[in-house]
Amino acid sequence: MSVLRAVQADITTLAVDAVVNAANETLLGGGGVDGAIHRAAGPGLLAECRALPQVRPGVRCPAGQARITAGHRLQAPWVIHTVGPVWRGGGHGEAELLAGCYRNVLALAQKQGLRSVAFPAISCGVYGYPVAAATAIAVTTVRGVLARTPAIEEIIFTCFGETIFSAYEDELGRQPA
């Protein structure tokens, strides 16, 4: 049975099989967790991301999808990049795109044979997704996937601040394992 838990920590310091990068479509770094992961992983990550094929000009990973690279200088040997949706009021497919992020990350993790994955709060920063709605989607989607693919043993919802940590703790307590 998989363990799901929330921690308040810097995702770049975790010793897990993969950390998830809440990236932008270019995969070339940015602010927030994306910038932190790129800085901690070093220039090799940027070079590897540049080498990924573009699906259209400037886009290596459309919203809701995921790509995997090496972790370079991180403790985690892998980085799984995913692009969450920008919140536009909830009527533009945001919930499905966000759920797709979690499903596609876990599909890549399973394909790679990974046992532990650390997620940030995808889309909850500058993309403006409401935290309560995002955490409900994250926990529900991850639990649903793990019910069908139990090889992944540990999921860590890594929270940078107390507000998001509390939201994950509340959601994990609300949804039975």
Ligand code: AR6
Given for the second form:
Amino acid sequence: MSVLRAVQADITTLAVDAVVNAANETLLGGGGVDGAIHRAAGPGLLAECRALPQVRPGVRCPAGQARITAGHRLQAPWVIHTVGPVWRGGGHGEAELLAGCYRNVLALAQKQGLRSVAFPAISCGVYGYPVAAATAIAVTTVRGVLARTPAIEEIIFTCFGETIFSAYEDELGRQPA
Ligand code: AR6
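Shown: the form predicted on its own; wanted: the form predicted in complex with the named molecule:
Full assembly next; the chain just shown is listed first.
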């Protein structure tokens, strides 16, 4: 039985099998959690990302998809990069793209045989996704996948700040295991 929990932490400090990066389509780094992960992992991560194939010029990972690399200097041996949707009012497929991020990350984790995965609140920073709606999608989607993927034992929803943490606590309380 998988365990889902919310913690307030810097995701780069967590000793899990994989940390998830809320990246942009270039996979070449950015601000927010992406910047923190690249800083902590060191230049080897950027080099590995740069070597990933481009699906079109400048795009290594379209929104909703995921790619896996090593963790380099992180404690976590793997980083799974995903690109959330930019919030544009909700009528542009944002919910389906965000659910796709969670599904595709977990598909890669399963394929790699990973047992613990830490997610940040994908799209809830500069991409502007409303927090309550995003946390509902995160928890519902992850629960749905884990019901069919018992090998993944632990999911940590990593929260930067009280607002996101209480949104996850509310959602996890509403959807008990
Ligand atoms: N640990 C955990 N969570 C963090 C950390 C950290 N070290 N740092 C920030 N957060 P964002 P997005 C939280 O903006 O909205 C980048 O520039 C943050 O408080 O990092 O998906 C990429 O390159 C927020 O709750 O990601 C893209 O261009 C959450 O992580 C763009 O931002 C996500 O915020 C992606 O935007």
